[in-house]
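Presented as structure tokens, the chain that follows is alone, the form predicted on its own.
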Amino acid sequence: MPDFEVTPYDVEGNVNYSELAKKFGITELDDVMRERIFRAAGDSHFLIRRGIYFAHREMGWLLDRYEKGEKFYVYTGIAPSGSMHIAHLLPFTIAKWLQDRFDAEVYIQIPDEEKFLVKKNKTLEEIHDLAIDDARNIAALGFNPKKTKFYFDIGNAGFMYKQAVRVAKHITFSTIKDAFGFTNETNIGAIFYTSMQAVGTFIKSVEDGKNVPCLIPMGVDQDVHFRIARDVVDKLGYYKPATIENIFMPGLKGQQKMSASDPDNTIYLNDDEETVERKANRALTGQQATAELQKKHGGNPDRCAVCQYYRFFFEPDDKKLERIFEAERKGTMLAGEHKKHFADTVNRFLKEHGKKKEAIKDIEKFFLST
């Protein structure tokens, strides 16, 4: 038995991603599939090149249809619970690239009821405000408003509920209970939620009145929702969605997954410069115990949180990334300088992102009108 556990709500142990792929029934991305994606896109993306997106379902089928002239749409989302952090941007970064390279429409679901149902410390009104803020953070990445639609489970319930009911008829309580570890004490809203999430996998097919392929970029911890959805939407007569799934972005303290519940372990999009500098100074590096030992023996970038943040998000240029890793290995950059460069890099990004977010005055132009 694996000594780790991965659910949409918790990650425990040291995740072995090859074992996890087998457990979930997903296929690891190999060089052949990566090259096929890049060939179809006419470009590559560092998150796929570097194995951050490591596994998939049905990418071959999706590309077969695309190569025959059948366009696909991208569906992803986020459940608002607090300020967004850097790891939250991974699926939207890929979604933006897919929109640009494949001329794909992007549907972004913001389930403004999920965290209300599974958490106890937020009101629906507070979560709605967070949902709007999340939408502005996502739109600030540069999505095309004419090809991007945000929708909210409560705000768009009139459209979604009819479709969710069709899904719910095919999902038993036993299935949900086993998949999510729910008990008899779990509220019925949380039990129904997967039916709402499944709607995104065929939402454009409903809109267009014909089957449209769907691709879902997501963290691997969300896979269970779509294992269930794939079984159901097939029974409803729609295409099963394809997925492309990422590994976890590490925490600043070296934990395998960044945790929003530990502020010092995470870079939030609303962190100010002083906060970023403080977090960077406390971040784990792969360096030796002293400057002398680091200069003599070098460090290990693979266990350095700072290096990994560059790898996951802050340095898309592979050659520049290798120079950062090499400086760690050879001991030519000591911890203080390494952390200062990192803090400066993060603060530049957050400042620029904040400006783009502030420039979005009419977020409603992205909203689904159905």
Second form
There are 2 protein chains.
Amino acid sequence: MPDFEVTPYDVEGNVNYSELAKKFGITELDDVMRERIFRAAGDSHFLIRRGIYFAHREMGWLLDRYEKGEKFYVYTGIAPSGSMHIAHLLPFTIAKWLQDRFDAEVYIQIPDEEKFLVKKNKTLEEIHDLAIDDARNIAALGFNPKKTKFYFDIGNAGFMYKQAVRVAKHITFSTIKDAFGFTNETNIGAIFYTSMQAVGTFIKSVEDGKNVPCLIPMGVDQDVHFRIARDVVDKLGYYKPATIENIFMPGLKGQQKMSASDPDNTIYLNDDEETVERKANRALTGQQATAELQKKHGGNPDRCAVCQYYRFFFEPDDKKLERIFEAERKGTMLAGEHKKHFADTVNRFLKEHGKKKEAIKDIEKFFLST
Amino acid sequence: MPDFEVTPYDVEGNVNYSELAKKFGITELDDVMRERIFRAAGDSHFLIRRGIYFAHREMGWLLDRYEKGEKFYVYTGIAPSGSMHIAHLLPFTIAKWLQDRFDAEVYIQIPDEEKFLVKKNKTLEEIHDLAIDDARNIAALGFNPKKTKFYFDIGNAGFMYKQAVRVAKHITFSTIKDAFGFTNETNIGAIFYTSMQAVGTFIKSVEDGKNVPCLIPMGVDQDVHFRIARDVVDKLGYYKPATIENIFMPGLKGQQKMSASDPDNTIYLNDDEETVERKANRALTGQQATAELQKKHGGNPDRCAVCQYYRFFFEPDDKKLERIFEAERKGTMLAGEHKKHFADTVNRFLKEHGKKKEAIKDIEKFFLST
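Next block: the form predicted in complex with another copy of the chain, after the form predicted on its own:
And the full complex, kicking off with our chain again.
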């Protein structure tokens, strides 16, 4: 028995990522593969350098093809359920980089039914509004509208349902029951849903009428969708998708995964300045119990949520990040200052992000038209 | 244990329709209800007079509302799997009569994915072509294009998927597993499908933005879809649909249900004259083993497939039907003549039907536009 469990709908226990990689059949990124990615990109990325993207499937195959001139597209997505938080941005941050560095088209699924089916408290109309807001938040990261297509399961069902039906024919309830932690009491919409998520793995091949390699950046909790989809798309005659998968962004209070159940545990993109300051003040640091002890013994950045937020998102520069870690480690920056600096950094980002979001006047230009 | 089983996907054992009605919770039509229907219609219909439509749900409720000025719409459908056969026409024959006599709008679902999901041998493209052909066959029965809307699950998924998702949320795998004879090895598309079929029960209420009563004429084998749907649509705030349900049309060789597995057991709408003659010649009659015995003892029209085909479809006039039955009973019409007359009748119908089908130049005018 494993002492942890990871599905798209639940994370239990303390996740050991090496064991998880073995269990899921994904390969941990090593220096050789990281270097190969960076060489092909002509650039490196902090989320990969720092092991936040920690594992992959078939990146070697994808880069072989890329180096022979066969371009890949990127597929990722987000299921709207409330305001987006910082952890949601990880796959989009990498997707944007892949678009810039590999000239990759990016397909972004915004399933506007998933949370309706697996949760209780939102109407389809509310989720639709959240979906449009999510699209604006994502577009604000700087995606090229000419090379980016957002699509919705309901909003694009005229295209999606047919493709999902092709997938669904090859997936039995047995296959998904354990994979997703479903029971006989799960509703039949949630049971069908993985077919909709699988469509992204071959959506561009359908559009182009020929096989196009697909790379999926995602949180490792989504892996099961694509373990199942890989078998199916192979039967449909498409390439199996490559994936690159990130570990969970910790909660501000130190939990292993950000969670929407405690709003103070995460930074939302619509948090105002005071909210951010409050959350920063309540955040867990890796410091000693008193300023005196901290000055004497120093703290532990690995156990400091604030340090980890710089590492995961807010400080892309490795040297600057190391200075923050060093100050924490040596006790030269006390908790109050640390948190103040963090709150300022987050608020600067959110303000800037809000401006970019505001500047997007025509979000529909990003939408898949079929 | 019942000694028969009826689901949309399988009929086993000898069906006792009274027991089936009890099992399904439907009410057998009696003279009082038949008279009430005919009075409201200002007309009677042979399929109801003859007990071929044998049971119903809430016809009383529907007619109460109708008599108070609240019009109902009719929903029925057919899942394309091959050429349509005569038994397929029963619900459409009644639907057309309901349109004419109650000024009812008719919504006809042509699920262009169901047989793809539950059978193995057809592509979605083949089913699409069959779906269009089915639409033409149905339209040829004389439906009023201004009051008739054909819709497809894939072809109208832009509308349908959202509504099906609303339904699906309220149906668990447990609920449908036994109801449809499904197992854990059933594919997740087939599992989801009943949600798409349920949409017809409230489709006009969605379109009109207010509750509109719905009447569903159908083969009794489809009843389970609506036993399940009735609970759900009630939760969604719509009226539960009324139904009127027909017994199975027997096979030409005497089986209790026409089946596509033996083509000689059914009359297809695209059968040519020789095929019809061959099928008529091979059909089961209720006659004695020899002409001599038949002249002496007479036959049994209840066991004569040819007589039953007149009863179910080809002879709407009760007096003429009685003459055919009488001739069979008294031995005044021998098998050869009986079959010849039947083949001529069928061929006349098919020729006429083919002409009407040919005359439909713009089938799209019948299609739901959303």
